[in-house]
Amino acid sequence: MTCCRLSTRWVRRSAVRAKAAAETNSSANGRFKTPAGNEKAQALRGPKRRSLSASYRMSSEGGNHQMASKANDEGTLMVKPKACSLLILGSGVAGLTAALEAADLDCSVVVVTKSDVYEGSTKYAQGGVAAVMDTKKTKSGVIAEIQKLERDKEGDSVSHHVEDTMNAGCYLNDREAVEIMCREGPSQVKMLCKIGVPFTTKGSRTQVSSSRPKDLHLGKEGGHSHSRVVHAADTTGAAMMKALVVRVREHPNITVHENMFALDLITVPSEDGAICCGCDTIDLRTGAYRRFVSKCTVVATGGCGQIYPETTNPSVATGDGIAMAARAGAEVNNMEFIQFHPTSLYVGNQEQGEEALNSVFLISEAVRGAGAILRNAKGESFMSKYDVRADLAPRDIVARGIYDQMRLHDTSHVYLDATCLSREEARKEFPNISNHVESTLGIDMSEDWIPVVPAQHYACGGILTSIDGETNVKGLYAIGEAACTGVHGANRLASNSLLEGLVFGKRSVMKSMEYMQSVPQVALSDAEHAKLSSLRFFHDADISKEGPLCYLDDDATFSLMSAIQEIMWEHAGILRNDNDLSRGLEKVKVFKSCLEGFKGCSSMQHAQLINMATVAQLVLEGAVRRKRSAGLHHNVDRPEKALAEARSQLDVPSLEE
């Protein structure tokens, strides 16, 4: 057996060389660079933190494998494969919505998640769900606008929501998918009301469980022409997760497996191409492998925010599902459209912990919807210089405006002025945000300005799907942030992410249930005996036969993760140029090739590193291919089309026609 142990010293020396080389090149992005900006940039990023799972390491010693029930002929410790009709990878709003929908149709469902069932981006969503709640169903079943509202130009409508979504996405959205999302969203919000999500109501602004749709308080956020954001104060995602998880745990047709890391999808050949029949996983508590063989597999694993050094995404968002699907032959699209939220909390040099995969605190767009404005270092309001919608412009415009002001004034952040709110209003409408800001920085947001800075927030691209969640690989479906349904185009409209998960999580079920009827039994049998993922770990007796091994300790792994993050920020950040993108892609390709030159993994973090490199390459490849700037992909060497020009090239009929 050949084993390469990469020392921390070697990794850090390589990272220093890579960084030095990068700094010799001019960068459109500049890591928030200013003439004296390097020190501030480092202060902005703060110390790296060790992974939440850093204590986990596969080892052939100790009691890690007490629950493993057998070893196969190759020496791999593995428990008996588990069969199910529907396997869902991920436990966010999209995954749990799909699980409940399928289970109610008497389908056996298994949900696999690599942390606890609550952990994921949904839990941290603050703003809410964008939906036009004043709708009625006609006798034909087609959702139409209330005629009175259609006559009243000030009233909201599904058409307005569609237009706002298309406008934010630079008209690169799939219009059919957008119309479906906006039409079907209200019924999904009503479903949440019925299962007990305590949405904020009108008048008292209190949270009331099982509230009637007509009583809901509707907030307004950037890019929206009307107030239509249903929310549970400023912790909407957590409130939704609590209600969904209760229902999932109570349902007899759903089994949840927590702390299970998905290694790779299982595909078997057929006359019509590969068929996906499940997934190989590893139990992070016992070290035992578990194979799930399923008629249909749904990837609902969320985004890939951790490929950037500053992200609002939790540590689990390492792009695992997108990377697995790509390895299985699924098409991936629009990955260059990475959204940077304009307002994450800037904490400067304050200690943020010791995790390599860290996250920053988000200041919801709803605060600006309530009247807050952005100010630069001189105290000037500036967003009206960039867009007529000023502080409520779409996120890509606001993030670039902030970035420009930081460069102009040689600062590492700007300020969010929410002093229009009284102390009582701030605490009632934004209890989570006001408490966090005060506990972290000692700031009363009703009296003091909040320091904010853009941070990676959302991947608008992903695994390419139909409007029913189907991918080009039979038996494989994708929903939520891991998917590319086309609804977001070049930039996601605020509060459309939870909406997308709710709508397409439900829609994926009917098509997948239909597909289950035609799955050949021989494919499931072949999947049960298929070879294990190449990402399996070093304790396997068989892995040494396939090639040289590369052992990465925690420090080395985290240093390499940081190297990927630095490459992505330097070369594919808020502002981009041709040279940076090409050089960044070259670096990531070399990086990924080096990792793929060895077999197996030394830890879950090592596997996550491989997935991060895979997704980083997909982002850069998409950015290099795109010939014009659009929305979140702002290449200074390739100006974007005027929005009016982009819209004029589409046939944009009224939704009511």
Ligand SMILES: Cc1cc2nc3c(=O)[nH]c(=O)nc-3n(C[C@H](O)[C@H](O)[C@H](O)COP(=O)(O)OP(=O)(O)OC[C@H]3O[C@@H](n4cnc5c(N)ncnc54)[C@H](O)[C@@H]3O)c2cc1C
Second form
Amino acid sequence: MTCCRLSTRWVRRSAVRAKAAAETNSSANGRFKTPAGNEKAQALRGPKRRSLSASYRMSSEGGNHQMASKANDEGTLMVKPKACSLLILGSGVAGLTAALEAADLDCSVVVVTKSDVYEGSTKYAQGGVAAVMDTKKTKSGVIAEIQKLERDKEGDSVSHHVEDTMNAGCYLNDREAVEIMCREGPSQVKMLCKIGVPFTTKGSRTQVSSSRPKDLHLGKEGGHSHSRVVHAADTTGAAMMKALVVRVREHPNITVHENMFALDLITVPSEDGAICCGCDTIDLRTGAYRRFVSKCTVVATGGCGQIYPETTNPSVATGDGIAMAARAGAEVNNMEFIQFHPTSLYVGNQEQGEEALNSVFLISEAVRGAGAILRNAKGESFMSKYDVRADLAPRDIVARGIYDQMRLHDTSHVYLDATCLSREEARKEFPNISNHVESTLGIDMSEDWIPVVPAQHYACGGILTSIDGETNVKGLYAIGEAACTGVHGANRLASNSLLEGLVFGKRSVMKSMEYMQSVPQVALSDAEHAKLSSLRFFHDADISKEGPLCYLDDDATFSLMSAIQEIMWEHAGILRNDNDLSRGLEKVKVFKSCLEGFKGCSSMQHAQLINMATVAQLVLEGAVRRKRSAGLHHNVDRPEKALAEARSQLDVPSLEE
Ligand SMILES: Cc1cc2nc3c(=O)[nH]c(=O)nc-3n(C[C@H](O)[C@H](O)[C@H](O)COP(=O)(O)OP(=O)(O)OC[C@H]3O[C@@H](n4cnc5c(N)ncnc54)[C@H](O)[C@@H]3O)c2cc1C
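Output the structure of the form predicted in complex with this ligand; the preceding block shows the form predicted alone.
Every chain and every other molecule in the complex is listed next, the one we just looked at coming first.
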């Protein structure tokens, strides 16, 4: 399959990728052999091997640190493990919602997060939270308003929200989970109002702290039949994080460890299978190992956007939680459904960072909700050719429409025409976006078209959970983007992700509190003495005993990350085919086995690289396994016409050529 012309950013970074791809290709030809220590080791090791302690650069505060804690001969820890009831990995909307819910029930909670507490996709969310806010409970507890609205075609209702979510997800969603999310969402939005999130209100469209739910302004986004997106101008996620973090910081039952990297989950065997009893972490400031032994562990580490070269996700989104859960034996599902957002800002030749873990700026769907339309290189509006909902069709359809137009006109982007907005409206409703496009490209969005291109945005799959966040591993829960509750099916509906984190973050707590009552004490003491993960960071002294360490300096690590990203874009991008998918899977497998041929890690980046390779393999395996195209997984060799027709009256031209 020929891919559409690469953007300048992709071209500029291709030299690094070509070098790394050459390394993987030659390994595929059998040039690198096990055991480690031969040519394979040389290729992965990078240009120059320095002493591990001297080059150890994990501190976010700068400076080199010797590792503060050591493993003894048996690989057991020498630092005293820390015990806690509930351990939450990740501090986005899902993790902090769960933390507050559990802490309010008198549970002691530890939150571990790899950067500062604010960093994660949540902080960058623009559009908002989808929730039907017009329902009112009567005294008898009957949701009379819903029933009234359901009879009224013009009004919104929970069942409309359910139907839109199912339609966007190609009806591959778990209906029970969708109904729970849509029904329980409004009360979580009310909770946010209560804790002071300054949502935009109707009328003056100003942001008001502690606003009354009935006063909220409701925006419209793609795939939604009604206006139901609650938002704080175009920086909803940042406003939510600010309020959640204030609450978390003042709660006596919650301890937050920032700059602490979760390395691997601790599991101990039991008669009923493995039990998860905590997590090994590295303090990125000091290099010290910290073992948290917990009755219950919740993975809330977000998505894996960084496995693609162009993503809206921040650099922390390397799929660590999904990879470590998979290593611990948790089932992972639907990873092939990777969402590409239709409209990330195209910046052409503008200078970007050269490191592998970059992100691109998003132009929220709410801009199209406010009337903006997409135009191709000839200035023609085109989305009505692909779907009756035109520019407000679900994201998979719009992203493929754009991609098709880029191929037809051999261009690296299309345009978003938001000139229907006055300068004042653009500045008031989209202050962040209008500022950003002006400062980056000198564009006034009320007068000029914005160049846009699809970019990876969201993982619809993840760690398979029940409607209460339970995984198949006892003691292990997953919530938020890292989880697969089944609510998104084959394609997530806009603004349903913050909602999922809010609803299932809360729900996971009730079940985990129940589970905590029954954790066998013996499992917890076994966990204290369990061996360190195979991903442990090695000391020079260990290397001679345990076999060769693959030492990767930053340049080598970033080259290899870029190679994974290149493989994923080439082989598992917006349009896929059988041949590309199986070749991509082979490449990633070779890549991963190269990395696994060595012992341990030399840096956090090295551990992230292993996690990225693991998650990339899960995406490709899911894509190869799926027999029919659906939503975000569009395999041109396996069309599913009936499904496409069920979602839209119009057939999709030229995509399946
Ligand atoms: C630009 C952008 C705009 C978006 N807009 C919207 C929107 O308008 N509406 C909507 O519903 N959704 C939106 N989304 C999606 C939504 O923001 C995310 O899916 C959601 O916030 C995920 O929340 P989370 O809590 O699961 O993960 P995150 O918010 O990503 O948090 C993950 C946390 O885990 C931590 N972490 C990761 N790995 C480790 C590790 N190894 N050790 C320790 N900690 C770790 C991270 O540091 C972070 O604290 C948007 C996403 C992006 C990127």
